[in-house]
Structures are given as structure tokens and as C-alpha cells.
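First, one chain by itself: the form predicted alone, in C-alpha cells.
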Amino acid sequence: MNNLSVSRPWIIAVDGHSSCGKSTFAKAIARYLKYSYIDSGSMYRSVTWFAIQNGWISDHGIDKESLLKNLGKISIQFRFNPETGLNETWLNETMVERDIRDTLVSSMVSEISAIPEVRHRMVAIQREMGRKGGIVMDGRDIGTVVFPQAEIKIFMTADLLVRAQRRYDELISKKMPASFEDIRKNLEHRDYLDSTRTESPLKKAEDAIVLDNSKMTPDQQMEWFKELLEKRKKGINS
């Protein structure tokens, strides 16, 4: 039996930076415990996605005012499709999980989430997502901002070159047009910008591990959660 044995489901906090493999480590762990998995990543992309859609993003800037005017009107979903076996993001009733990984997206989606205004109608539907607990979700401040209380926080950093080459294995994977150079400026330049914002910057929780996975296969990253899983509900600090 995987699922924790306390007496309320617990939250598990994966932060870090781009594509160091945040979104794959924490649903491993969610299939694991059989917890639900919440891509808080995804969310901020589906609103650059949405503004994109609407013209509010263009070569002169984003338009935050009709952004904010429309922030109402964006619904997001993860529904699970039995065909893959993997969860996929929805907006607006409409399945946007190729959409999101544009690399156009990628490229605005760092000022998309530095809005304080997207940042707190988004936090605000992940902790109503995670509210009874049981899940695990990852971004840049979940575990300092969005659930500071999560009982394990974990923050995942990797070489930027590896980083970038997992990006861009990942592109074209998927068939999408990519160029390793142009996937390591941006990767560094949201960086630079996710740091440096100042509505809820990222930034290790005082009380997260770090977890750096530069020279980790999957299978060892599991290890040495389930390492970690056994210390904590022993209620051994590591």
C-alpha cells in the first residue's frame, strides 16, 4: 500500500527551474502515492495561450488591461484521457495540451505569470484544487506561496545545458520546430525573469530539499524519494 498512512492525504510541493523535469518527477511520485496530479505550469501557459488567442500579446507588448478584464472567463481543467493514459490541460472546454507547449508561449509565458493579478486567480483555483489535500503539484511557488503548509517540498534544479537539451529532445519528440541555442536563451532568460519578479518570485522554501537531477535517470529520482517518503513519515527531517 503506497498511499501515506495519516490520517489526512498529504500535499507534496515540487518547485523549481524550467524544464528540469519538475512536470515528469511529480507525476511519477501522484501515480506512486495514487494522488492527483496538478501541473500549476500548465495553467500559466493557458492563460499566455488565451491572451495570445485574443491578440492581447503582439510585438508592442502585452495588453494587461483586457487580459485583467477577461480573467474571469478562463475555466481550467486536467481530465485524464484513458487513450494515452495521461492527463491533458483544457481551456475553455478545449483541449490546449499541444497549444501550450508553443514556443511562443514559452517565450511570454514568465511575463504572463509575473501579472499579480493572473498570480492570484491562479493560486487562488490551486488551492481549491488542493484544498482536501492528496495531490502533488508542481511550479515556482507552491511551496512558498501556494501551500507553504505542504508536508514535503521538494525544489529541483539542474545544469542549464542539460536543461535545454531535455527541451529540446522534448520538441522534437513531439515533431515541433526547435533550436537547441534559442531553447537556452530562453530557459536562461526565465530564469532570470522568475527569480527576479517580484510577485512571488522563485525561490527555495527554507524547509524544501534540493533535488539536483543533472545526472539522474527517472528511476533514480523515484529512489531517492521513496528514500525521502520513509524518512518524513518517520518524522525524520532530510
Ligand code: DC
Given for the second form:
Amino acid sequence: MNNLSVSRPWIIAVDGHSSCGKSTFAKAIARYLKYSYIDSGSMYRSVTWFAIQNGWISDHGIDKESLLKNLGKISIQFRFNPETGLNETWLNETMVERDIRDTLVSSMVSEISAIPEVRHRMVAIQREMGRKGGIVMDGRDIGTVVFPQAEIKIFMTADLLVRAQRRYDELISKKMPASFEDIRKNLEHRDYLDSTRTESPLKKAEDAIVLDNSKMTPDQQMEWFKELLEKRKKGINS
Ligand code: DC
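Next up, the form predicted together with ligand DC in place of the form predicted alone?
Below: every chain and molecule of the assembly, starting with the one above.
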């Protein structure tokens, strides 16, 4: 039995750089604890996809006014697909899991996610999803802004080239177009935008524990987490 607390199940925040395996790690933790897993990045990707579909992203930039006027029309849900055994992202009753991973979305999502009104709306939805606890959420500002009260905060990072290779392998395995150099540049650019934006920049929460997984397998990361969990259950904050 892994239920951590009798009063309320815990909230676990996993933040960090793009493509360092946050979602794989967060999903594994959620499975282990029998908690829900929420990928907050897919919510910002869905908003970006929504803007693209409506023609509000073009060579001239982002039509912010139209996007903001229509923010209230965006509904995002995560639904379990029993065939794949995975949670899928649904935007306004359409399954968008594949669309939101494409290169155009990836190249625009940092700009969309830097818009304060977009963030405020996403944070409100995320807090509602975590109201009862029992959740593992990954993103950039989960431990700093969304759930500053989270019982466990993890800040993940990995070497840029290792991250680019992982994203490249992932796209190739899904038979999606991929160029290693474009991916590397995109990741570097997103790291920069995510860490320097004014609204909720990516930064380690003071009480977050750093996990650099450049040289770690998923199993080793899980072992690392189990040790951290045991310490936290005993009230040891390191
Ligand atoms: O985790 P990801 O690569 O799918 O996230 C896509 C983008 O969304 C990323 O460039 C930064 C942004 N994001 C954010 O600003 N805040 C979050 N909590 C999650 C993602």
C-alpha cells in the first residue's frame, strides 16, 4: 500500500527542462503510487494547437487578441484509452495527442505559454485537477506556482545533447519527421525562453530536489525516487 497519508494523498511536482524525461519519470511515479498523472505541458501545447487551427499563428506572429478573447472556449481533458493503456489529451472533444507533438506546435509553444492570461487559465485548471491530492504533475512551474505546497518537488535536468537525442529517438519511433540539429536548436531556444520569461519562469523551487538523469536509466531513476520517498515518509527533507 503506497498511499502516503491518511488525511490527504500527496501532491508530487516534477519540473525541469524540456525533453529530459519528465513525463516518463512522472508517469512511473504515478503508477507506483496509484496516483493520477497530469502532463501540464500538453495543456500549453493544446492552446497552441487551438491557436494554429484558428489561424491566429502566422508569419506575422501571434494574434493575441483573438486568442485571449476565445480562451474561455478552450476545454482540456485527459481521458484514459484502454486500448493503449495511456491517458490522452482531448481539446474541445477532439483527441489531439498526436497533433500537439508536431514541430510547429513545439516551435510556438514557449511563446504561447509566456502569455500571462494563458498561464492564469491553465494554472486554475491544474489546481482544480489537484484539489484532492493524489496527483503527479509535471511541467515548469508546478512546484513554484501551481502547487507551492506540494509534499515532494523534483527538479529534473539532463545534458542538452542527451535530451536532443532522446526527443529525436522518440519522434523516429513514432514515425514522425525529425532532424537532430533542428531539435537541438529548438530545445536550446525553449530552455532560454522558459527560463527568462517574466511570468512564472522555469526555476528550481528552493525546496526541490535536483535529479540529473543524463546517465541514468528509468529503473535507476525509480530507485532514486523510492529512496527519496522513504526519507520523506520519515520526515527527512533531503
Ligand atoms: O513539457 P513540454 O515540452 O511538453 O512543454 C511544452 C511547453 O509548455 C514548454 O516549452 C514550456 C511550456 N510549459 C510551461 O510553460 N509550463 C508548464 N507547467 C508546462 C509546460
